[in-house]
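One chain comes next, on its own, written out as structure tokens in the form predicted alone.
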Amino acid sequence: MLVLKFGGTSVGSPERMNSVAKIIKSDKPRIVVLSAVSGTTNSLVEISSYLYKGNIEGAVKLIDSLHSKYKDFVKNLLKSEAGFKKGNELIDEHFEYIRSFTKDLFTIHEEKAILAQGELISTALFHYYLEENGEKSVLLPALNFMRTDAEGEPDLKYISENLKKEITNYKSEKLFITQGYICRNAFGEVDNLKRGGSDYSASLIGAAIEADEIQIWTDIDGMHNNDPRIVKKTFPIEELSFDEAAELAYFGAKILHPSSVLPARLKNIPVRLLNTMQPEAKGTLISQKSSGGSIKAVAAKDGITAIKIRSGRMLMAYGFLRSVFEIFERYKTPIDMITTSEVAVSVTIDDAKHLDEILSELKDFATVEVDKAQTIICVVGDFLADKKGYAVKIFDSLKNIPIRMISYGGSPNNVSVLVETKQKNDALNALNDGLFNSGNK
């Protein structure tokens, strides 16, 4: 079985609607994870935002200005009557029940359904859309087998178990649609995934089948070897191990979550980068299979703060380290890059929330530099250690680049540089330069 989702852009009018429905087309069992019509869930985050300032009529706007133009998706959506008086329906009752909310003590909880509503009503119109064009297909609720555990992290077995019981119930189909991102917690509440979440649903039902392959269709042809939007001449990659994939995403690529890949690199299925406005593109294929020895992409990841931490006793003293770390582990908050010598530590967050209460305690042993408005730039490969010339290509492309940091060494698949965020598009570009359109691929 196959696993195909789509997201907000894909679904994001009638004639997108329209090619994805020539896409799903085969003999293959496959389950369509769908998210929301592009906007949606901007415009409901929008709403629950209003909702919570108490200003009634500002929410009660724009929940009026939304319905109206679903009105008009559907109309151009929907060509038989009996079709366009089937989505009308549903369109009212949504936004019926999401009109409800501007009457009662507003909390995270109704905040949590009105976010459901993009994805309910975006796979209720493709199921009438191919309802309408002679296409069999089921409505699977995922409301009925996604759920959280107690720490809020999917629970496989339960998504497992009861996404198979909803398919043994219609044993003669092949084709099954269901929403992206929305599930219930723990205590049956309506709740959503946060991290990658159409993704990550497509990763987990296609764990939770064990499926062939996991496709994520979207409106660009792969992952690509460097940030189209500031360098030209990129290109996609044709493939990614999943350490390799999980490297790019945690570092900047936009087109996949680092959360996203996780249940399908467990279960070892395949996963496709695709694009949904070049179908016959070959995208991106991640797998556990490693091309070896090659420089892949690079990528950069903004909004980083660098934190040096200087003390005359950190030389030969046992615990150092530990004491710095557990500040960082009092306040949750990740370390990105670390980098030591006999008297400082340098660390990189890219959360600021809780930094003055950081700052406080370092200093309480320490002497504290800070350097915000940081991007770090993650080379991504397989490095191998018997492999030379790597580090000189990359350090010799950078040559009029000044780095603040250097991480490498910690993971075969990165090679992380830090530099200020002005920086950033000639460091990309500077590597593009040198790594890819040289002839030292």
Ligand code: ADP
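If the one shown is the form predicted alone, what is the structure of the form predicted together with the ligand?
What comes next is one chain alone, with no partners or other molecules.
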């Protein structure tokens, strides 16, 4: 079985959906995971933010405009009378549902229900499009099998059992279409896997059915060595190990959802990143294989808060770090970077939801300084312990950038530095010049 995931731009217009239909043609069994049409989830987020504020007029305006965008989409996608009618009815039904939320109290539950509409619409429209073109497919509702547990983490066992059950209902079918991003939570409510979550869905589905390969089709020819939105002259990387790709995704390479490599790595299923606009391009293959000994890529993660914790009692106080970490654990706040000295420890977090409570507890036994608007720049590669020179190359490239923290040696795949977010673009460009464009790759 193959899993093929297509992102928002890849299904962003009727022409794009036509390209996807061509790419997925095959005799092999396959599950196609789709995102919402590009821009839709952003619009749904915006509609929700108006509804939270009770600005019904603003919300209705946006709903009307998105509705009419979809009316055009259907007109250009489904040409047969029956297909057009079905598509139109589908859109009207979903928008009636979205409009129903303008009438009552609006909470996070209603928001999640609204956010799910993008993927529900794109998959149904694509399914109708295939049908109109004589291609048989089965629309599998992700809400029947995709689930998170009480901790908000995907429940792979549940997903696997229920997805397999769904599929076995269709003995002779080979092409399945399902929604990325959306799921149910431990209470059975509609939920999602966070922004960009369709990649995660694809990887979870691949792991759940032990697929032969997971393909992530997007609008670029694979994982580039640096952020192409910020740096010129980036290039695709042909091969990455699971560990390298996981670090890049976690530390901000937008092409992959931060957790999306983990399920594939767990089941050792190769992941291929491919370009819908250029299907013949090689893309990136992510697998267990490590190509060894080189600096592969750079990524950046914004929205980081740095906390410096200083204790007069730290000298010889072996319980100090434990006391610090227990506080973060209690507030379920993961720490990304850590540096220590004899008298202080600095940590970074990207989820600042409980920052005030954390700081208040830390202040019981330490003095604390906080810096917001920080960025982690992460250099990824295979930094073999017995090879010299990586650190000097990285820090020489960054010689003109003020660095707040450094993390080296935590994993053989990652060297991270913390800079102020306003230094990010300069840092990424400096690293590109120093590591990739000066013949010392």
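Everything quoted here is computed from the prediction, not taken from an experiment. Basically, rigid core = biggest C-alpha set you can superpose within 1.5 Å across the two forms. Numbering follows the first chain given and starts at 1.
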Core-superposed comparison between the two forms, Glu189 Cα displacement 2 Å or beyond: no
Yes/no, Leu431 Cα shift of 2 Å or more between the two forms with rigid core fixed: yes
Rigid core superposition, Lys399 Cα moves 2 angstroms or more between the two forms: yes
